[in-house]
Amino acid sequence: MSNRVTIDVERVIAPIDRNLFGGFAEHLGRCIYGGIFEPDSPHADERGLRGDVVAAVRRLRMPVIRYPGGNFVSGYRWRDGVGPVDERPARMELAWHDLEPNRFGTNEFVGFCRALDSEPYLAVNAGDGDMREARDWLEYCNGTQNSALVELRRQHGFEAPHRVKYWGIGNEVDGPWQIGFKTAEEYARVYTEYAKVMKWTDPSIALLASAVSLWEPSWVERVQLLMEHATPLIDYLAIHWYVGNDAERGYRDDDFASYMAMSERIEDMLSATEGIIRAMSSALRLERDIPIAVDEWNVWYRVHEEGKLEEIYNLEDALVIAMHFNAFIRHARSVKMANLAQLVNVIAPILTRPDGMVLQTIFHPFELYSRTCGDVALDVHWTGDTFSTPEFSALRLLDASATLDAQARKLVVYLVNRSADRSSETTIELHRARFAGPVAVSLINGPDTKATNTFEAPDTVSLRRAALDASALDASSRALHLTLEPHSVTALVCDLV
């Protein structure tokens, strides 16, 4: 099998925003109460939160966390987590029919992010709440005049503001499942408002509109409106999708080659909203650009409320990351953000008991995307195999995509070899550039696709390093020659001259 990658330098797409390595947190299952906080554990520090879960969080090094939802967030009210822990009620909470103690909110997510380097993200509630509520929230976050509520936070021991930048109105309001569900006209009006009322309070903030997560053509109408109604206060438009290798969601039922093929599905719902705002900038005569925000994105498809989510990746999940990455890379004219759901136990790359956690198969693609990711994206053409599907005839067999570090002439190369039985031929050719030397390589596998890792055997699925010598290197330095394992991400770090 053979496939050639061919990468001009100076082909650049557009700068990578650091965004695209997002996260998501919400009050579901054992996310927050047993994985992120849980102030009786062992691993637990002085403010309950979990010490093992924010090392590993730390190492996928995600700039922005959302929180607190999800479904969640349109039937909270967020003053029932500030003040003193023992004062705080214990709600009835009707999206995931639980009950929330409310012992986590608003000051320990703050905490949290701010143990991580990340920048906390606030969704706010736009399903039974109201606009007061939303400011009141803001206000309270990030307010400096001495009023009411910016009293009320230095007294709950935070006489600086949090200075939160990123805050979403609503969550998924065009689904039937949500608190608070609304037409098309309906949210571009709440929105409006919302917006309006919140950037009086903090002009500096950045609003993200909830545009789509059902995938049905009223999607398009939901963007249109939107965009008639609000655009000066819009600064991302958010998009969520899950996908899962079954027949549930539109494809055949565990066939590894469709699933693979999951790569058309997530290019059509990025080109095709890059399309309709692309559109209506151009209507309203628009002078900049309006972002995508991927703010809720994962596999999930095997476990769903009677299991608190708690899904168990294989590795061939791991590659449906990987692909991802490559799409939010090969679009990232267009997306700005995306934010994997979610962090800890609930469709996780981290699973928690008690005495341990284990990093599950999907961990490693992110965190090697995260810490590999050069600051540019560069267009990249690549021919050789294929394979075809009940769906899709002669996709080609690689994924692809590449980044670059301008200033350091550092390049980096990624690619999931879709076969599940095939070693893979390869070819890395450069235009305007050359190798300068040794080429480091970053490899996740497993024994097959459907492996996972388990607290017994929690290596099954893994990254390795390696580096190519100068032989996999043609006389001109220009290509370089490997070979791509089965059912594997491949990441190759190359020096350039």
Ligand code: AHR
Contents of the next structure:
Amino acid sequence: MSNRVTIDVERVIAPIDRNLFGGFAEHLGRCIYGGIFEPDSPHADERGLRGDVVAAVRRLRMPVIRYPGGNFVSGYRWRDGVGPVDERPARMELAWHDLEPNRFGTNEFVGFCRALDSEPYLAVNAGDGDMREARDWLEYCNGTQNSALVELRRQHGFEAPHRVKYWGIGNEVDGPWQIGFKTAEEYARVYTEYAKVMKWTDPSIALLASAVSLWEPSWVERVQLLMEHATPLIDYLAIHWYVGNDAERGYRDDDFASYMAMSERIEDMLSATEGIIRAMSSALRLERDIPIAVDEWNVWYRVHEEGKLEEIYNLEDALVIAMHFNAFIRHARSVKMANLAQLVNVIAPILTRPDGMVLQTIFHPFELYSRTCGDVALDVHWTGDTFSTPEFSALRLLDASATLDAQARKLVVYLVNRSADRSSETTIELHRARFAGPVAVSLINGPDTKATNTFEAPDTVSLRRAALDASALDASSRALHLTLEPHSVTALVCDLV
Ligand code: AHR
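Let's compare: the form predicted on its own is above, so bring in the form predicted together with this ligand.
First the chain shown before, then all remaining chains and molecules of the complex.
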């Protein structure tokens, strides 16, 4: 059998928000210290930022980066991290049981983001913090009047406001592991009061509510209560999503086919979240959409050691990352932000040592999608070969999505071949458009599904580029034929007429 992917370029799902390619950096393990910030490194610039890391992150074109946590934020005092570095206190850190030196804080983070052309997204402490502290932080960052907090920022060397647009209230407040865990009712109240004073402090900000991280049956009620109480103050509903090739975060332990069936879980989670938001919006007669921000997501299942979390990724993880981007594109109507957790060293696409760094397998799909994605998502129909797992039968072997840059008439088709050993004969058929000429092919693959990138062999899983010439097209220029390698991600960048 073979596979047929049919694309009608006028069947647009929705505009794609670039914030799908967001990141996240937490004070955890070696993400900040020894990752982003290492003043003693030969790679450090005058601010202590590692130049090699900045250059690698720049390749990912992240429009937004969340900070400073994560679980860390639920015990964080922002004032500890501003002002003269030598006067900043070191604090016991209870989320990851570490000592926080506070040598990197708000102003350093904003500087890091500006070096990357990214927007900072700050999460405030709704754990052991309070709303006064949250609104003070916002005033310190964004204030323009001659208040004491704005004066303080100026004394710290920042005359102009930082204009931080995105602010999250709390982190994983639904998790008993969180400092200051909250019941649904407690968080709905806390969110409302924090949000009220924060919007009064700066009405231009966008607020993210920490809706779901624990996918237990009570999540539905949490979202319902939150929306009942706080909808006028919610700009995004934030959810967290971690998956793995094990029975806890996937379907089975180390089973490739089951891992590739992860698409079903993603679809289910996104559709269910859309459903509850829609039900509540209808009940509340809401006249605007409340978008979803998946503001932490990644593969994470191997390393749980406190304070480290240095997961080593392989090729199958990279396929799963690509499948997530396909799902975000297919759900472009509702998903308006997503932040890969995290950026460097800690469950991250970039792994550093004092003398260098390696780009992990998951770096490549992130870079590929971020650099090629168009501005609208297209509704793709595909049929063909299937595979089965103990949980599912007849899942499509390919996982697909497509985007269009309407002005440039550029179509991008993303295909994940989920077979461990079969090539896939595939036809891409266009409706209401024709291929204008050669098609650029970007391909991520490696020798086997467990292949990793190491300091010794950094390019075992990497991206290759090729071109399909006219012989791949049929006479009408409406169909393209190609063979997809087993366990691969392919992006086809096509000019259209
Ligand atoms: O990203 C690692 C941790 O995962 C974050 O601190 C927390 O929010 C989540 O549980």
